[in-house]
Structure formats: C-alpha cells, structure tokens
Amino acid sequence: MSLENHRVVIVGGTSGIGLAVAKAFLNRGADVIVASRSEEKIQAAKTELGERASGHVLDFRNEENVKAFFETVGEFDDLVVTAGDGVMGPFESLPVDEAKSAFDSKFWGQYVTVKAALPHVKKSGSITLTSGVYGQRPPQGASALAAINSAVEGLARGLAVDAAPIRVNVVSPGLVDTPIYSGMEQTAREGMFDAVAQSLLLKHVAKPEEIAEAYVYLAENTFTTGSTMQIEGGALLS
C-alpha cells in the first residue's frame, strides 16, 4: 500500500520515537501533522521535517482541546500516538496520585485522542497506539506502567472491533535511546544502556528509527488490526 499523499497525524511527533515516525512517513510520501504540548518543540520539528510537515500545540489530556484540534485538521488517513508519560517505583511506596497521573497521560490521553479523531479518520485508514514491553515483562518497580501498557493494548483490541473497518493496532517498544534520558548523567545513562543491551538477544538498545518502521508497516498493511507489534530486541525471550 502506498502512503503517497496520505495525511498522517502524529501526537507526540516532535521528539524521540514520534519525530522518527514523522520522518519515516515523509520518506514514504505522506504529509504529516505533528502535535505536542510544546510550541518550541513544534517549531524545531517543523524546521527539521520540512515543508510537508505542519504542527499544532496540543494537550492530549484535555478533551475539549483535542476535539478542537481534530476539527481543525479535518479528514485524514492515519493517526499515530506516541505521547504519554509513564511512572516507575515500588508498588508499596509509589503514591497513588502518581500512578493516576501516569494513567491520565499514557492511557486516558490515547483514549481521548482516538475518541476525538475517529469522526475524521478515513474508513480506509489506521490508528496506531503505543504501549511498551513492560506490559508483557515488567521488572521490579513497573507494576503501574505494566498496568497502563496492558490497558492500552486491551483498548486497541476493543477499538479494532468498534471502529472497523478502520484498523487499530499498537506498537510495544523496548528500551529506546531517546531524548527522554538526556537528563541523566552521561556515565549513568551509558551504563544503563550497556546493561540492558547485554540482556537482549540482539545486544543493542533500539534507536528511534528502528521503532518508527513498525508504525509505517501498520499504516501500510491493510490486513492487520487488533494486533500488538513487539519491537523489543528479544527482551521477551531473554
């Protein structure tokens, strides 16, 4: 399936995986609309992506804000949501408010986004959400994030039925080298990446471009829906 002249909305498309997804769709001939909470990031992304990209400020946790955004966008082909904050910490001591805040972001943010987008997605189009490998194999301290990721995957299965023939799928990445870790001290970050890499079958931490190809595949393939694509370097088998 060609993505030439497709209009693709990428919520969270200004950095990390989302920015790589935007570049991958542009390389397939699509036009992209990126959205995030930061005007500064939007302007930087538009400069990097070029003239076939536009951008909008969007807080995807705000239902009215999201509804107005999609009314402005109008009809489009494919929706990708990569935005959403997770949370880590021991179950016994992690404050409930922090877990709820993460659910409000990564789960309810995606839920609200799809609800507002559906009237504008072409029936031949697709929706791709984002979970994470901790939904299948959580380490210690990831109970809340495991629950959030599992909820996103369950939502996609239900939406695949309710929204058909629009295709609804999920990409579940493992650890990815993105700017989200830029706040860590360099030695600590490199040590974490090296440790994770050694635990994986493929012996390296993913780059955003490796994950982005999964989103493109799910937009191109017209016979895949209700699926979760695990892109985790063999973490589930190691």
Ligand SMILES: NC(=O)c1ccc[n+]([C@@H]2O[C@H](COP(=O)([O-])OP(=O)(O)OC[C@H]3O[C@@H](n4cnc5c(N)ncnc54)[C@H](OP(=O)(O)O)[C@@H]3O)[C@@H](O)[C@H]2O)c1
Second form
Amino acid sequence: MSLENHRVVIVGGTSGIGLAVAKAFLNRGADVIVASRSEEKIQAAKTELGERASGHVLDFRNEENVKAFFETVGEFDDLVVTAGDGVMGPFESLPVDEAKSAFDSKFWGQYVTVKAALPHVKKSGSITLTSGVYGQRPPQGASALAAINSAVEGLARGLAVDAAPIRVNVVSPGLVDTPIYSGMEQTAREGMFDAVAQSLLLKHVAKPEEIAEAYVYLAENTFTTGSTMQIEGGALLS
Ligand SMILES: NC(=O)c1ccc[n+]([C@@H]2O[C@H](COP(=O)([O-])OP(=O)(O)OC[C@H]3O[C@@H](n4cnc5c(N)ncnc54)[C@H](OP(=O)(O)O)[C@@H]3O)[C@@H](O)[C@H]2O)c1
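Following the display of the form predicted alone, present the structure of the form predicted in complex with the named molecule.
Complete assembly follows, chain above in first position.
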C-alpha cells in the first residue's frame, strides 16, 4: 500500500484508461478524485469506485473552471490527466479548425490543468500526462495527432525542469480497448483491433488495466521525471 493516504486527482477518470487508473490507485490505498464533463459518467464512476472516490464536473478546456476546481480540492499528492480528444484524417482534407480543436483539448487542456493544479500539488508529489504512440510512430492521417502527442511530451520535459522537485512524466499508450471507440460500428471496430493486434509484437490490443499500472509506477517511483513511458505492445519495434 505504498500510496496509502495519497490524494490523487484524475482528470478524465470516469472512463477508459482514467477509470482504470482510479481503480489502480485505490488498490494501492490512495483516495481518488475523478473529474470530467458528464455528470452521468461521474455518478457511474463513483458507484463503481466506491466510497474512497469523489467526483466533480469539469471541462478541462475552461481555465477559470479548472482553477476553481483545484481551489476546492486543496493540497493533494498526485495529478493524472487522461482527458483529451484526438483527431485523425488525411492532412490535405482535414479542416484546420478540427486540428486546432483537438489541440485545444488534448494539449491545451493538459497545459491549463497543470498550471491550475501546480500550486496545490505537494512538493513530494507527481504529475502524469497522457500522449499516445502516434506521437512516435504515426500511421497515415495522424499528422495532427502526432504533433499533439509530441507537444505533450515536450511540455512534460519542460515542466520537469520548471516544477521540480515535483516530478512530471507522460504515459504514451498504444491502442487500448476503451469507450473512446464506442462511436465506431462494432464490426469495423473489431476489424481494426484485430488488424492492429496482428501488427504488434505482443499480438493483442491493450486493456485499460495494462496501461493504468504505468501511471501508478510513475507516481511511486521517486527518481523518474521528464520521461515518457511507452506502453504499446511493441508497436515501435514492429
Ligand atoms: N484508447 C486508445 O487507444 C488510446 C491510445 C493512445 C492514446 N490514448 C489517449 O488516452 C487518453 C484517454 O483515452 P481513453 O481511451 O481512456 O478515452 P475515454 O474512454 O473516452 O475517456 C476519456 C475521458 O476523458 C474525459 N474527457 C474528455 N474530454 C474532456 C474535457 N474536455 N474535460 C474533462 N474531461 C474530459 C471523458 O469524460 P467526459 O466525456 O465526461 O468529459 C472520459 O472520462 C486520451 O488522451 C487518448 O488520446 C488513447
């Protein structure tokens, strides 16, 4: 129970990777505060996570709301951010506004969240952001997402210097089976998962729990900062 009595804030902790991160921290003895936009998802997450979890409605793109949220939270140990919209599409035809909107979410949302959280994070604490394997190995149609993920990783290196001794790291997942793909038609989704699984050294798409352990590691390990942990089933080597 190395994280016993830690207070952990997970922005995006009501679904997918973030929800699995919340469970993993609870298993280590921490108390968790999950935040996202949908009241419905927050209620469902609280029911699933139990009494050591609380939840708040928050859109991390809104700087004033994010500041007010962290003032309510007060001092805490570890920040995890898993919220963020991606964007995919052919570079020539993807509207610039769509790329900017994804930047507003996944890059600027994480930037704004760290800025508002920092005065409340204990000096012994940690911040872990989220990028994605397309930052290192983009397929076709991922130029904007590759730029966003690379920007998040660069931000964490800068913040590791600016926020020290608070540690700042990034988890970069490969393909993970989460509700982010729930908008896809089932056959198309399963086809994509199968194709990606076959292309990987480890021959399966990740479960959120496999990714969540990386966030716990980065909160626990007191000598890691400015790093990006790639958890991608061998995508970078295949
Ligand atoms: N799944 C993958 O294959 C994969 C691969 C590489 C990287 N990633 C990255 O991992 C992160 C998590 O993805 P996931 O698959 O776990 O997605 P997910 O299941 O859709 O979860 C996203 C979470 O973020 C919250 N959220 C989204 N926009 C928000 C906003 N503006 N303000 C506050 N909360 C917001 C959502 O809740 P609300 O809707 O209630 O706001 C939800 O709790 C994302 O950054 C994604 O790009 C995922």
